[in-house]
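The form predicted alone is given below as one chain in structure tokens.
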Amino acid sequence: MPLEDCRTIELPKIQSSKGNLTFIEQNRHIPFEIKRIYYLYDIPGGEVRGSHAHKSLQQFFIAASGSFDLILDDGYNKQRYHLNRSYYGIYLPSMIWRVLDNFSSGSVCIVLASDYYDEYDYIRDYDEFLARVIYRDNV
């Protein structure tokens, strides 16, 4: 999938003097059914997360608190996103290499996933990822 298929999605934000509320509805705000939610937190300074791609899984990343960077790579181009607002997220289709870094102190990254955990869906070797991209694009 090309990087153009990745996109920032603004989520609803209901403001009140009592605080703000944001919600996410599957197949409405994000283009898939949510089957798994996980979150990253207490990331030590300078640590990097991710460094993999998925064969079929789609995901949606949100900085629920603090900030972090999401570096996306489709095998041809790379793009860095800085996430720091809880009412914006980044949609990733399958076959996008992702690296998360530059976590601020106290940051929380929430990830919505289109399927249950499946180790077989992971591509953890960058050279294998590139080979799959090139093969896909030449078939």
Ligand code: TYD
Second form
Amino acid sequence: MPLEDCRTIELPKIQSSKGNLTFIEQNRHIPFEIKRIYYLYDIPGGEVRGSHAHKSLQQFFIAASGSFDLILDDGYNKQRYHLNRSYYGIYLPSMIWRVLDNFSSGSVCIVLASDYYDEYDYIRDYDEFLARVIYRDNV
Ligand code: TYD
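The form predicted together with the ligand is what I need now, so please give it after the form predicted alone.
Let us now look at the entire complex, which starts with that chain.
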């Protein structure tokens, strides 16, 4: 899918003197039904995660704590996003190559996903990703 289909979504933020609260409701704040939630934490300094695309999975990335960068690539263009607020997330449709890096110490990345874990939905080879994008756009 084109990079323009990736978008930053601001989530509700309930502020009080006792701290902040953010919530996410499927189909209201994010455009898919949530079947899975996973999170990345205890990420060693300088580590790089991701480096794959998904054939059909949609996802929503949040920096629940700390910060990290998300580099998105649709096969034609790349864009780097810096996530550093707990009340913002980035929606990724399928077929976006993503790399996560620049994790701050103690950061937590929460990911909401539209389907269960399925290794067959992954494209882990960048050349295969590009070949699929080109094939899709020329049939
Ligand atoms: P992977 O998605 O490659 O991690 P990242 O993109 O964050 O670097 O997953 C790492 C490993 O964890 C891989 O062996 C698959 C496994 N895994 C699951 O078993 N279930 C899951 O929901 C996810 C996301 C990964």
